[in-house]
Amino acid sequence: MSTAAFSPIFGFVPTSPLYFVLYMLLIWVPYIILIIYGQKLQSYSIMADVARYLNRLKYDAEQSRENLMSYLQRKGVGGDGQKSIESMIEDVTITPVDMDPVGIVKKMELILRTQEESVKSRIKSIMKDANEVERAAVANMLEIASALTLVYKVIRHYYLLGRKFPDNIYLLAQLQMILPGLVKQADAYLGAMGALEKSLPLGDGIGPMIVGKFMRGSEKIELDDETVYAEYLYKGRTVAFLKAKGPMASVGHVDSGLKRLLDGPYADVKAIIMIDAALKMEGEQSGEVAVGIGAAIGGIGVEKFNIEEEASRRRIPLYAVIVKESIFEAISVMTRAIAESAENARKSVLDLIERSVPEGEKCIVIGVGNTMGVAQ
């Protein structure tokens, strides 16, 4: 058979039987190898990439633990106290059964409140001479260390499964796709520990910061040990500004605080306005302010459910003022762009009060977010 019958590939035309054999070996042998072993080779490549990200997550988890222990040492907590708090990193919270969803929110609320009170009680018994700000910082740093440790263990679990069954390329591919973003979030959480040590405001604190400015010069009334409110008169309207108590790192209990106000002096409010940070989409500017309808609050949904339940039962309109920022800005030290957005958000709140609340009536404004470094 004449080699002239073969069309050139990559500009090469075989001119002799030897060249033709070499030509076929160069083209078909790699092709056959890829057909037989291609998926396995791709699995090994993906595993190497996942292992690189896994090492990064391991570093973040270990560093968060070291940062927590270092902070405790600087605050005078000795070896036994450090060991006790370090053991809390491995504590688990078991979610309630969801086969029958009726009442699951109340079950989840009970579990979360029990877990929160247990952590605070144990930290207080160990850090007897520390103030509230320092104890709250430890509680938040402990939460970050626990989260990073759990993420590392979950990713390690699926990575080891992938190594055990390398033909399961789809599991490995999913890991490879989510890990870059996950590692960036882990790095951001690790960076937030530095802000906690210095009690610097986070991006998530923009809601309490705006409400805190309204509360200046007014009497602050405690609804519980972590939630406060103050009354403010604006153009004939009575406004109750509600937020978590600062400057320690806390998100408060704004849902139960709202219920107490509605069961008490603010039973006849005409509107509830919530201020919170919200995740921006790619391409949007950090610090943009938007006005919407509904309950602006994050978390797993317990507080959101309680607020919506109270508002719907009493037929009170819910409005929202949100400040857009990325997840990394929300859990890092507040940037200048976010801080400067406070004035625009404040104007939006006042505009909403004028439009939705008649003169002589009342409304409630809630600042949602972490109050670390944000007083009232």
Second form
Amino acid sequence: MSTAAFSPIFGFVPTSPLYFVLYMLLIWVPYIILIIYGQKLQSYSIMADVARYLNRLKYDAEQSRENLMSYLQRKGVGGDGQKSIESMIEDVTITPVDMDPVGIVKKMELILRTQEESVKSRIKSIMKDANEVERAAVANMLEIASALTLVYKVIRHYYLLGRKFPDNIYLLAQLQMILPGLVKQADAYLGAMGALEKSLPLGDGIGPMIVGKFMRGSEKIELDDETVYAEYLYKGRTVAFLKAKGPMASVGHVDSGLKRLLDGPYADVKAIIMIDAALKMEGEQSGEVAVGIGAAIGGIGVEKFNIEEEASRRRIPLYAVIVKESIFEAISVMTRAIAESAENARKSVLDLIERSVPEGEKCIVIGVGNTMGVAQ
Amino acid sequence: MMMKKNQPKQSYYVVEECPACGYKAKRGFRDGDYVFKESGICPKDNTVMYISMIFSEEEKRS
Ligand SMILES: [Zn+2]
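So the form predicted on its own is up there; where is the form predicted in complex with the partner chain?
Zooming out: every chain and molecule, the one shown earlier first.
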């Protein structure tokens, strides 16, 4: 009777006091160890997981650098030139102070423009014989290599901090949470380098591709060295189609291009329509076209700010036509579903022009995105 | 582990379109191709065609 109380546990019935003590130790010692050291053990397992992802980020960063160097090699850039461009991967850009955010966009714009111009002129001085497409490819590859290197370094920083303080499981757990998505994005950026080498259009290029089709056959007027527009007549409306100048990799300067048109021949437009690729939500179909209101443009926000300011100051309504795609599709070679959505988006644009611009009036349509592999 | 495990290979294609009659033809991507580049001649009316789209597609397994 005295042993019957234990029999439900694994059917084990201790037959002597020694067995009973051993049995209790077997159950309780691991339990107490887990209570005391459980978090530490968990943090080691998280650390191992984070280390695997970190290795992948390191691979992406190194591979991007190698891709850039081998592209330069193939384009006949010598050792000194290669070294000089490689050193630019580690160049830092310092963002303006945001304690007093009034006017921060203009400061940001200055910093970004300066960075862009200096990279462009340095590449130009190194690659004297290369054409515009090749130089733009190098600038974009450099940007990817810099971004991947920075991401790797930041994650490595937090990983090493986490290893220093293994009791702080939350530091590592946060890394573990964001890393799978981050690594997938890093992989996609690395993949985009292949597209750059061949100058293939990206998913992000759908905006310029839709606008470019309207511009085909019309006279193109350059607003600056990276931005062009063409005039197009549609059912009595005069439409200026504006995009980055292709087919080299560039997003152009659509904000300053728009300002120039508004200050010049298009002062009295009735609408500004922006076409852009936008992030879809999971479950939405890639290539779905949606129409809306507002400035459709991504990035840090400088262009968006400038466009919204110009439009609101002159009280011009902003309309948007967006093509939905995932972040991975946006930075990979354009898929068939997205390419074929151009026709639908084109119809939406024409529809929008008819609805929002009276006959005899003018409007501006902007194709937002990287125009690599897409001319006009 | 996160290496591309048997991911289907991507192939790049180009669609040429005739501006006069709308005839379309698909072919493989060649270096130097870009969207709206003039390329090929329409077999129906001998108009010079242009590239209307470039896209990637998963290679069909044979
Ligand atoms: Zn034809």
